[in-house]
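Single chain ahead, by itself, as structure tokens, in the form predicted on its own.
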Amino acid sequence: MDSINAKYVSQKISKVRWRPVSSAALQQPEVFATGSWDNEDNKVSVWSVGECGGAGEDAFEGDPQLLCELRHAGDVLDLQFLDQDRIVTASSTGAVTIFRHHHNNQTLSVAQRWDKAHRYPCDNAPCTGVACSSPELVSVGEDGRVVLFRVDQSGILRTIDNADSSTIHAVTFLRTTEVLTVNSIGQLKLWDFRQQGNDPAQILSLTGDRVPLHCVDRHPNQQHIVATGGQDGMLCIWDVRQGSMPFSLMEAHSAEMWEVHFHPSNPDHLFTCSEDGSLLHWETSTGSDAPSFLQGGRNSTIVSRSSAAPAGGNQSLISAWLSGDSTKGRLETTHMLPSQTLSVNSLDVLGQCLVCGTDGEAIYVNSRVPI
């Protein structure tokens, strides 16, 4: 556990994201942003961890250090980096806001705000999710709207007013013109902005109970593969090219899954976090003598479900998420945090660095994730 640093921040953390790094520079991330919720004054904050993932035992100089922060109207329900300087937030007030991080004097300012992007006929509706594909960004909300913006325009580019009759909880870009949304009745909907009208290009859904889906992430190299998590704590892998049901379902958490993320450069690794206070690292291994996260002297006490097969004995998720050959390997899971009692609301992973935020008013940073 010596690679985990905990920082207590006196506010419940709803969202956490690494600032992107230049792919050409090959450096590890050093700066991340957080958003808070359920506090008297919510904030967007920017933190530095110095040299993350450096050589030797002392990979960190110390705890994450606060660089700057700015008050945020309403709860931060989502947060994404648009680029290295700009951060986009979704608010419980219905607003979508772009903040600019000024590196020279370590301050934050509001660069753009769409105040009533999501609304009911007589009140604001919470904006529940945002996704960025610069220069465009998309927001979704409790009002069932999908809203498309351009960051260099003050108006709204397009609104799909009746995209959903239920709450849309999350959104991700599949391609530059396509987004995927998940809702509170267990559906995934694919939207193609080249098409006119309010009808989705495709609908996928869980059979049986309509379990709300809370989060979605796209495989970074194969856009047709997506992962979702929801109220029942199940991890679902989908192939949007085939059928309308998930390819595999796995028992992941004992309570709501709040976020799921493929590792952006090594997508055989996936991470999930939950209301049950846990953060899991999932790895599709290829039948080596020991999975990579058990090598290199890691503390074995953090491994709780090594060699766990997918629920129902479906071992097809093994060497790659959609591999059909069950003889090639297995799926491994590892608990990444010390014992937790309060919800882990958000996580992000970049390089060998993982960060998560909790309702326990703590940020955890792991500097040496075994990827």
The other form holds:
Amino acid sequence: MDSINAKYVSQKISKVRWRPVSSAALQQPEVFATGSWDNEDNKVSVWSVGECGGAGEDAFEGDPQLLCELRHAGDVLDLQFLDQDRIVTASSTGAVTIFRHHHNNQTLSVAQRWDKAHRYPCDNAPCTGVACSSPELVSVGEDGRVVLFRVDQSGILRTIDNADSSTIHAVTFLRTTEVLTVNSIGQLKLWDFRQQGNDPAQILSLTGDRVPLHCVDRHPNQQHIVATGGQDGMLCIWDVRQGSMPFSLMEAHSAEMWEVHFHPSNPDHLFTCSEDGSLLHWETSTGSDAPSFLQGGRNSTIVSRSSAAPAGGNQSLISAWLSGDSTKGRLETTHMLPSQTLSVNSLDVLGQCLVCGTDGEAIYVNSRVPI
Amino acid sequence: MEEVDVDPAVTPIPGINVARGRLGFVWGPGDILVYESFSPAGKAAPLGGPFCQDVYAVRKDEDIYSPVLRKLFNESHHIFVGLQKITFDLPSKTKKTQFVSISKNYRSVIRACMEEVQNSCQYNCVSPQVSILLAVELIWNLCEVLFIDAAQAGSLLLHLLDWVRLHKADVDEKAREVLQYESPANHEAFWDVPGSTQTLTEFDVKWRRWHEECNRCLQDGSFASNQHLLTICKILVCDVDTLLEHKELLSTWYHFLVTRLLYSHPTVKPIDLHYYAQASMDMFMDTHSAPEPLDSILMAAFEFDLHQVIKDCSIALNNWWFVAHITDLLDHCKLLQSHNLHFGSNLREFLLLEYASGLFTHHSLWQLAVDYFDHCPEFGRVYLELQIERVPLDTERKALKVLRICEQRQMTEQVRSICKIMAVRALRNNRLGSGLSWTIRAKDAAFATLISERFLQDYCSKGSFSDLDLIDNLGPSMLLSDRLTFLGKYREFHRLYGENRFSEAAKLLLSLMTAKIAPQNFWMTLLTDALPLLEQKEVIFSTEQTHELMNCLEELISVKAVENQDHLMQDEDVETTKLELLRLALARNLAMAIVKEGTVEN
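Return the structure block for the form predicted together with its partner chain; the form predicted on its own was the one displayed.
Now the complete complex, all chains and molecules, led by this one.
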């Protein structure tokens, strides 16, 4: 954690994402993409970090080097890697764009664009989120639409108009045919594309104040566990299968939480970043040496803040997250950034490498995250 | 500052014929809008072609749009915020070291920026930005040596030596050799740092002995054979003429100054510095060339006239960055006396406000400016309040960030105004749910009423509710406004009815009218909704409830009668039919209720 340096890049970073590494090779990620916002000329840029967490390397971590960049119309409100070569972005002009990164000459070009995927009757509506499950893409926007695309098809596959009466802030795939969206009145909605009609399959929300939810992420192994972050900085863990209430709530930040990510290979670790300028690393443990996925329901005492009892009656495996209770000290949080910065808008973690971007126009890379 | 010391720069506006027309203008936050205007006396159109149709924005500071300098602004912002947080109960010795290290941080940021500009500049030319940054770093370094580090006699010269050496980056190798040769090894023994192993006086004594030795060598002519050695010896005894012969190697008067001091007065005290500085400058510069701004600034620094330094820098540079940051640092070192400006705030605050206001005009850097305003105790808040409302809000995410800034500083007026802007925009695009969530955040009751009215109108025209996911889940925010509460409860009534929970639905419906939650113009609809309940086989409304319903009906009729005296009744037939139906249904229900309640259960 000591070797985390800022690289100032002259643009406010709204999204960072690591390029996926092939699971066969156990190497650390080296390339990431960023999107900027609030500029007159926004850009999508691809960077390389070079030596990232090499074994025994005590030396100074390489500065991120810019590989290529391309102008982007409108703020980059979301950015995802579709595969090794293609990046999808959501724009504040309402467009969804696919960029192709050419490795041989290090350039970016626009491969496909759906303009006006999100719109109002007489204006553009920002597209706020995209999720990919190749070859399909889902986008959501301020106009409350959920739009389904297929890569390489220029038309739109399906639109759910008026899916939401308020702004949808984020979307993630639960299964190949199901997506989960979060909106600005604090609801999670599950959409099943196999069903016709414009109604969600399920709605979950927190009773009480309708606090807008800004981000959502699914547990990598257990598809029913979902984490969300809201405007008040609360981190909620939900079990989508049962109940319509979150399983546990934790006070995480003092301002909007912009992104939440489970670590893709080690899901006992969770990362959140917020408008208050902090990036937190959450680590849960069940208090015994055995890895959490081998724990049955009986070993870990289940104390949670909601009244819904977990599905522990049958011998289903319970993730440590559903039994997490921060007051019992089984949940550790650490600040990952050395000092308070302007808002941390985005983070991504892969292997042992963490990258985040801030409104202070800086990118931080940490390649020795204790996982 | 009563008079202007320098002539203001003239900027020609292309396309405007100044000879014939007038220039109209209006001040903006960071620029001026300029246009060609008519003379007001209504004379005939003057010759010289058509008037220029364009409006020009004239901006003094182009630097904030430079991508490389943006890094400077961001990094220095980080340092600035860190500086403000330094606690003041540290002992002064530690504080001084901290301030020096912060000063070095600032300088390293400037240097990094300079290198990057230089790297991006092609053909090895020196771009004007680089020279300005060089000058800025030079001045900053000198201020650090003289004011922040406050080097005393003895170490002062060493620091000045470092200062000069650091800024001779463009010197050629030969000069560098000569310089280094000027501190040859055989003099090292006499050149112990004063204060570390010996006191100043001890050093002084030693030095004088060495100097006499050199002089004697010169007089003896022991170096007469070798011209170079002779020159070097003359330099070592600080023979001014020899030094001036090598002017091109020294290249600047302050280099000359430090060289002179090195060889004639190594134990120079800070207060004596300006005598030598003035003398050096006079000796070095040609009498007919006017001193450049940089020279007068450095001279002011040698004279320890901080305010003059700041004032000259403000005039010479077109960006407030440098003066704002250095003044802030000097103020933290408690070096600035409170200097009363005509406009009330102190110098530090004035400069920070100017700098931050300039940042606020930038489409992206406005976020940095917020922190600067925060640390201006007197006027910062007012400035922020005025500026933050002018940030354009293109997306919800940006609006959320602006709102967070306002909420953290309890700027309720601005919060309300921003939420209202977003809510109106949402309503215009028919996003009622978004509009409502903005309204709830602002706790704006009046707007909540407006939105509820829209919902109710929608219901009346379509016969069903839109956005059920919103209305069904209002929660405690329902209480924000009466109309909103009514909307929520009314929807609940429909839900109860849909679930066949008739008695609860009936109770709710009645309470909506009796508790006066429902607006009067909606009562007709409510009573009409009561009809199916009245006509159920089973008695739902009790006698008491039926009586209340009848009361409501009568009240409604009388109110309507008063209203309709003035204008013609339309749909008279429909209205009267409805009323008759209601009366009939109510009467029937009353009858059945009386019977039911009067029946004794076996």
